[in-house]
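Let's start with one chain on its own, the form predicted on its own, as C-alpha cells.
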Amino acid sequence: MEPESTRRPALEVDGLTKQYKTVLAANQVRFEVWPGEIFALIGPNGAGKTTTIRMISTLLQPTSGDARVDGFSAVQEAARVRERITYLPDEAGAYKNMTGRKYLQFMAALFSNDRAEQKRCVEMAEEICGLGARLKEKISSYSRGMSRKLLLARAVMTRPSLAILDEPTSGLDILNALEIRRMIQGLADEGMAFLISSHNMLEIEYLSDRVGIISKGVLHCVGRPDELKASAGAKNLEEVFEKVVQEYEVR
C-alpha cells in the first residue's frame, strides 16, 4: 500500500450524529477507512452499529456531521455516493426462482445498460462466488452458505471503493466461513475497501485490519486488534469488547 499521506480515505466519517427524540442513536461518530483495508465496527445491541451504517449509505439522514465517499458527501451528493458503494445487511436474499446466473444478470443489468460492462461484472461475480455449475440452478435449491457467497459476490462484481457488509458470515458452518472470509480479504488485496459488523469477535480479530468500539451511540476507541489487545491488557478482542463495554455501559 501507498502510504496513508499520499492517498485519500476510501471512507471519512465526520462526527456523524443522529438524534432520535429522547435518544442519541449516534453521537460524534469520527473514523476513516483506506483503500484496501478491513474495517470492523463492533458494539452490543444498540449501540449505534447499524444507526451508523445506515447513515454511511445514505438510507438514513443524520442529524448532524457528515460521511464522505471518495470525497463525495453522504448528505450533498447521496447518489454519487451510491454510485461508489455496495451495502450488504445481514437479511439479503435473492430471487429464489431465479437460477444463480440469472440473477447475477438481473442485478448487472440494474447495475449499467452498458451490455460489456454487465458481462464483466456477471463473470467476476462467477469467478468470486466459486459456485460453477451450481449457478445453473433455483437459489432455492442453494444452502445458506451458497446463497451467502451468490450475495457476496452481486455485492461486489461493480468493484464498489466501498463493501458495507452486516454480519457476512452470520450462520454460516467454518468452512463456508472461511471461504467468505477469504473471498474478502482477496478483494481488500486488490484494494477495495470494507467496512464490517459482526458479533463475532474470532472473525473480528482474524479479518479486520482496525477496530472501532461502539457503545450507545459513542465511538470509544479506534486501533489495529493487537494495539487495542495490549492498551487493555486482554488476552483476545472478545475482552477488549467486554472492557470497553461494562466500562461505558455503567455510566
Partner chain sequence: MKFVNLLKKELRELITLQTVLSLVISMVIFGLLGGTIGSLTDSINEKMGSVAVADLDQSEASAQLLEDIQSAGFEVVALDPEDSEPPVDQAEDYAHSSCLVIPKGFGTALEEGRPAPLEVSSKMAGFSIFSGMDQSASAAADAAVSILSSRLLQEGLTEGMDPVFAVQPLQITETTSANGQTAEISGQVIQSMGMQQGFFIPMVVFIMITFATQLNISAIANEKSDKTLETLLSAPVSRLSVLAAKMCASGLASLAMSAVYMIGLGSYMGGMMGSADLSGDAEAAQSVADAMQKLGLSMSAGQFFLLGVQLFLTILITLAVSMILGALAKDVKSSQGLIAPLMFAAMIPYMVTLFTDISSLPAAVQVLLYLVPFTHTYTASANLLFGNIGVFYLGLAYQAVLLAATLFLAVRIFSSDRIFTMTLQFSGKKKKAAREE
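Here, rigid core means the biggest group of C-alpha atoms that superpose within 1.5 Å across both forms. Just so it is clear, the structure is predicted and the values come from calculations on it, not from any experiment. Residue numbers count along the first chain shown, from 1. Compared with the form predicted together with the partner chain:
After superposition on the rigid core, the Cα atom of residue 168 is displaced by less than 2 Å between these two forms.
Provide the structure of the form predicted together with the partner chain, given the form predicted on its own shown above.
Partners and other molecules omitted; one chain follows.
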C-alpha cells in the first residue's frame, strides 16, 4: 500500500448532517475510507448508520456537509458517484420473477453499456456467489442465504471503488458468512474499499481495518479495533461499543 499522504481516499465524509423535522439523524459525521480498506460503521439501532450510508449512496440529500467518492461530490456529482459505488441495503431483496443469472445481467447492464464488460461482471458474480445451476432458477425459490449471496456478488461484480454493505452476512450460516468475509477481504486486498455496517462485533473485529462508532447521529471515535480496545481498556469490540455508547448517553 502507498502511504496515505500521497493517496486520495476512496471515500471522504465531510461533516455530513441530516436533519429531519424534529430529529437530527446525523450530526457532522466525518471519516474517510482508503482504497483497499474495510471501514466498519457501528452503532446501536437508530444511531444514524443507515442515514449516513444512504447519504453516501446518494439516496438521501444531506442537510449540510458532503461525501466525496474518488473526489466526486455525492451532492453535486451524484451520477459520477453512482458509477463508482455499489450499495447493498440491509434485508434487501431482488426481483423475484427474475432468475439469478437474469438479475445479475440486468444489474450489470445498469453499470456498463459494454457487452464484454457486462459478461465479465456476470461471470465474476457467478463465481463469487457459488450458486451454480441454481442461478437458472427464479429468485423467488431462493433461501434467504442464497439471495444474500447473490446480492453480495452483485454488489462487488462491477469492482466499484467503494462497496457499501449494510449487514453483509445477515441471514447467512457460519460457513457462508466465513466465505463472504474471506471474499470481502480478498477484494479489499485487490484495492476495493468497503464501508460496512454490522451489529456482529465478531465480524467487525475480524474483518475491519478501522471502525467508527456512531450514536445519536454523532461519530464518537474512529480507530483500528486493537487501538479502540486498548484506549477503552476493553477485551473485545463489544465492550468498546458498550462503553462508548453508554458514555455518550450519560453525557
